[in-house]
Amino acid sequence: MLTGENNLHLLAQPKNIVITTHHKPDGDALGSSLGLYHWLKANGHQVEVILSSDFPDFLDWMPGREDVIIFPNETERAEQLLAQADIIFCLDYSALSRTNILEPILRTAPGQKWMIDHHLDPEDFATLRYWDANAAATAQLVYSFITDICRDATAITAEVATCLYAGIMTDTGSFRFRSTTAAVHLIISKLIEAGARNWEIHEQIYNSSTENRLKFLGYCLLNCLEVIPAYNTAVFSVTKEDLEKFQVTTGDTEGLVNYALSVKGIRLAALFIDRTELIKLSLRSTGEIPCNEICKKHFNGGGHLNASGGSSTESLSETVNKFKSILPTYKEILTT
């Protein structure tokens, strides 16, 4: 659904433009806002990328994320683009508090902000909104948003090419969760096409490990697991010593809670980490098992159907039993 396309004319000048996605980016945050990136700076505007925080060393290889600005790092200068920005582009997240620090800068920025982005329930932020909740992933709206709604179907250079197909590789699980239609395949082909390396990309993502990280998982496996076959359901419960014993870097943990739910019969799974000021969650789940639900009315979260996260300020035994208590409301959708 594209809202407030009567300010796509912006686009036809030269524009200070900002892309911005949530905190902790994942492979669709930032593949989606370097291709997008990579786009607008073809077409002459002056661009920049500010995150609110470090990206995994798994991503450190994507076209442009040499001038990623980290917030963190050059606030001064972040703070003067955005407050200069005649449009921020806002990727990846329905609510400007999933941008972290930035969210007070983000909410009183004179620019217009747009809004791409396949999650539920947006914010009503946005001047435009190019919104879906059935995309596989935002780098498949940001696709379209170049060859459908700008009509510029030639731009797709290969850098462009390169990120977006991380981006959707990346939010599909390599192609096999359900959101992965043959519209995606189709998408996917173009992206071929236009110079996307599809098995670099997979090597440099899947491929690339730390011995830290491998490590980390074997002990999770060995460790932190715990199956609930009443309710087939397994847990991981990572600590915050299991965290620093490991030198646990920002996306070490990524893709932990699927290895949950690959165990046989199992619908549901959870991760729950130890982050200090909070206990982080993620949930997966198969079938019409709602995570969103489960995140959004037990955990300050949301996100898709089969996959959400949230949070808790409780500690991670009581957060970990929360959950439990919670499986007997879901035991005929788990069970069936």
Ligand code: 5GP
The other form holds:
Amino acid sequence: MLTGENNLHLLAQPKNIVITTHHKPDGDALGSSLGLYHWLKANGHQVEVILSSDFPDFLDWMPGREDVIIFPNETERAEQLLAQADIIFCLDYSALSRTNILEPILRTAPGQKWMIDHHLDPEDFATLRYWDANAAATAQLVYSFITDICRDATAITAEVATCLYAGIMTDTGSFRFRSTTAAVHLIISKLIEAGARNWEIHEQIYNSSTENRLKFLGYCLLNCLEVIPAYNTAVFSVTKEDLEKFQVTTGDTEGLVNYALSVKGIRLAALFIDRTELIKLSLRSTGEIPCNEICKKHFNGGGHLNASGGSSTESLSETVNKFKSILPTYKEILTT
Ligand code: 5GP
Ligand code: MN
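What I would like now is the form predicted together with the named molecule, since the data block earlier showed the form predicted alone; can you produce it?
Full complex below, order starting with the chain above.
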């Protein structure tokens, strides 16, 4: 769904543009941001990508990553760019709170905000909104924004294609989630045609673990996983000490929750991590089990039906116990 399309004409002239995405960007957040970045730059705009935090090592190969501005490292310059921007793209988030420290600046920035996103319940902050909760990834929407909305199909360079491919690949779990429609595969074929080297992208993202990261995974599988057969649920609880022991860095816990969901019969998987300032949780489910409802009602978060996140300021054990106490509410959908 597109609203505010009467503003699209702004792109006809060179503009000052800033691209933002959610805190701790994942493959879709960074891939959609850098894909759009390359396209806008090729069209003569002055463009910067500003992130509220660093990004995982497994994304540290994406074309354009060295141009990204990490807000805490270059605060003054980033504030200036945001204040001067004609257009601020808001990619892969539907609530400004997901940009963490950027939120207050985005709320008061004078530039138009253009949202491209696939999360539920979009907040009403955007002048232009290109939004579809059924899209597999924001990178998919960036592709159709360029080719369908802006009718610039010839502009998908190898750089744009590589970034968008990575975004769609990571948000679909390598093309296996329910969101992976025939239309998604068609876009993927266009991206490969345009120069995305699919095998290299898979290598870069999935075969780039450090030894520590792999040992941390083994440790979590052995020591941190609890299966609750009565509710077809499995839970990882990771303490601050576990993180310190394996020197866990941004992105090292990405994908861990999926191992809990891969246990036969498990329909709901949870990962709780003690990040010191708060407990961060990730939920994954199969079928109609509403992760987003659980996160929204009880853990100050949200997301998609089958993949959501949230946080808690209680202790790790209190948060896990709270989660367990919610399970009876969903007994029927979890067990039948
Ligand atoms: P992850 O578990 O990989 O951190 O996040 C999965 C999905 O849950 C994200 O794509 C995002 O939609 C959502 N999500 C994660 N954390 C939060 C949060 O703190 N608040 C909200 N509203 N959504 C979140
Ligand atoms: Mn996404």
